[in-house]
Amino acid sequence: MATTQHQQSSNSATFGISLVSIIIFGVAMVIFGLVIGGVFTAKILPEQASEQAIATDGLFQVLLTIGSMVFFLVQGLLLISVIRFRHRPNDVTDGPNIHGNVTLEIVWTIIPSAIVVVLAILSYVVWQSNSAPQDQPNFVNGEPITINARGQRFAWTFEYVTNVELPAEEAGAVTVQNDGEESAPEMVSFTTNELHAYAGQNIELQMQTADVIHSFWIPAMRVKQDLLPGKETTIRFTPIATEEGFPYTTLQGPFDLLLEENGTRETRSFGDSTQLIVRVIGEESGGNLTRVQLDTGLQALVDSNLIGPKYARYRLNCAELCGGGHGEMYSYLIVHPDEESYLAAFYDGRVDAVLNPPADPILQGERAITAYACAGCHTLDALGWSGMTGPALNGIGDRAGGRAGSTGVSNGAEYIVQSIRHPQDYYVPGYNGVIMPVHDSTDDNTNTYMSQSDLIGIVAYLCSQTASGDITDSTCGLESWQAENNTLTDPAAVISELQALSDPYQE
């Protein structure tokens, strides 16, 4: 009898646990949560460039918080188990045979299902401000507009619908209804293969992909979103000014840098088409030089009087496997430090270049091709491209008059013509298979679109991608290319000659 209440003492001895003991668990656990959840919340995320950030980022580090007291409250009971009752030298006897304790297993119950319940409610929080309806989305000059995003193999590209009116003899702006009743005037469009907002503007984007699934996503915004086939998807978003600012500009040639590398200078000279995306650091002192940051890492000093508006820039990826060029589909997301900054810099040159094209079929083209999703496939110096999935536009200029026998087309003009309007009638060697959209000028949903104005411009300027840089050594066997100091002489008889080669490829 004795023994077996020496035993019952000792047992007790070994199973309690102090009052303070289990408040300094505690406060370790809470302590424990609230560190990880505050410097691991800071350190991993990207920077919280918007409204939707901030909601987003307080709610994962109420989820972080919890998750690594749990972990803590785990993790700390085994180990303490191990520890305190491990299995003692000489002891032959059996452990306690407890059995139930009501009270525990309500605490237990009770505590981990109230946090999954205020969790739930805090999400469906968060989720409804993010997703839902914003005043005044899209607004630029006090009026709303219209921005469509579209996913295509393998780029992004976005249609801004403006509130300015296309005139009348451009556009048929008015036009009379069956029912007597006169619609609505055409409006100013263009397309881009970035997507560009200002600080403060409410972002709605409808959004369409061209082929299979996409995933719109911007880390920096905290936003994504599918994009599934023939459903019409919204994703919403409000662009802040970040703690780093708008640290970012275009250099517009003609410029010098002086790249530093390996504790070495080189000065480096670039032409007058270049446009350099570099990332402002600072002036330096004794002189009227600025520091900039290239995407190489490399850093190289500018004239300052040579750095123009700033901006910001974040990445915007497909984030749903969609075929071989799946990592390139990528484009950045501009934002401007105000609406002020954000005509001047990208809406109010956009809006001019429609109501007022240029008369050179080659500066049409130029601007016309990047309303396409060509980037994602094709590599083309000229304008920063560098597509691994389609044959490189590099030189096209050069090589189209030999693939025009080939393919049995008349010129090298006429080749990239059907290129783009029939692409499945002939494969570069290589690229068997590869996934090239129809361009055809029927507006029906089937194919992409392109009209026969983009299309006269798109290959003007391919034929005059050549690899000296001089439009006259094209081979695109045009009798009308003719040109003066790099320039068309007569540009009207190069867009009839591209119309009547063209016209049969009219759907």
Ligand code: HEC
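Shown: the form predicted alone; wanted: the form predicted in complex with heme C:
Just the single chain follows, nothing else.
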């Protein structure tokens, strides 16, 4: 920034500006910065829902304050200059020729440098403390578990490797190795497409991508980390209870909603298998009814007895915005108020489903299907999915029979089997060439591998998805598909029929 100094450098260049006005301007600048930083930090950022958010927001406030001061300084001087040194009528003189000012150069080099150095140190301290390993990571029942987050075009899945041992017979593997040493016992694991945690749990995710770079981002936690092909990355955060508390609950069908739309009220009934996530607003009519808000923004009234355990829910995004698919690649982080409700509402049930799989293939499938990335592309109201890449799977049980006729497979169940194993053989009208991944028994080490038992369950579950909610309305065309009280009477027969339809299969 050194400039050649000439003798004619003008030092009379205060232009009649007094020290007092400089001080007033400086004070105004500082107040402006502090007010903007203080008032807007909380307003423009989402809820502070993690321990990490507090330090991050503190840093953001410092940045916003300094940024606002610089804005005030630059724009203020510009405005003053425009007014004060404006061209006046008949003034044809040049401005004073000012050339170089060492003091000024030193001041405007040292101040920004100092600010940048301080910000760098501050940022490093915040980053260091937010990403450092924490005590008791992923603790459940007093022991750590492993949580693997996997990104795949275009959905998230989360694998929980628990601290519960699989009984030896189920583990299937020989536990004694050649050298006589026992290998580590196999643990119960299960996969979900929403991430669950409880307030105060130190979450540590091991992240892998099945294909391209993805970027894991939960704005409310203020954490973000890329998933890189061939490299495992880690992200850490600790959800906390916020002022808003735990406003969400899941309504379990059957239930009636008194929907309010444009000032009119309308009762809508939901069937057995419906699970609807709503935000609880408050009780009305002396507590008998509860006002809730749906994800669509509509409000409704529902019987207060139907309000189950509550939790907080934060959106989890892919911030790798190259192509729209990543933009639609989102899921949710569910934060339960404490470990007890986490176990009751989520963890224990999932572990139990692995240890004691239900005999009914529909129930097996309802669990199994959430382990795959289907939600990223398909809408299915019963499971709260809203993917838009593929056709909606609502009522697929009603359509399957008809589609079987037009595609030449023997029945609706086989059509669904083929749609999952060989999607490109049976394009749904209107979706020609829109690629659904092949889910089959070729173990390519991604989560598109599907075991035959998962496939059978998922097909049975999709066959049961009828508009009426009555599973006997299914058009899947299975002989053994008989039901009583909307439950299959001979689940084993349905399983073997589906097994025959999906063979040959290599496990």
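The shown structure was predicted, so the numbers you read here are calculated from the model rather than taken from an experiment. Residue numbers count along the first chain shown, from 1. In this text, the rigid core denotes the largest set of C-alpha atoms whose superposition between the two forms falls within 1.5 Å.
Asks: For Gly151, is the CA shift between these two forms at least 2 Å following rigid-core superposition?
Replies: Stays below the 2 Å threshold, so no.
Asks: Under a superposition restricted to the rigid core, does Ala53 display a Cα displacement of 2 angstroms or more between these two forms?
Replies: The answer is no; the displacement is under 2 Å.
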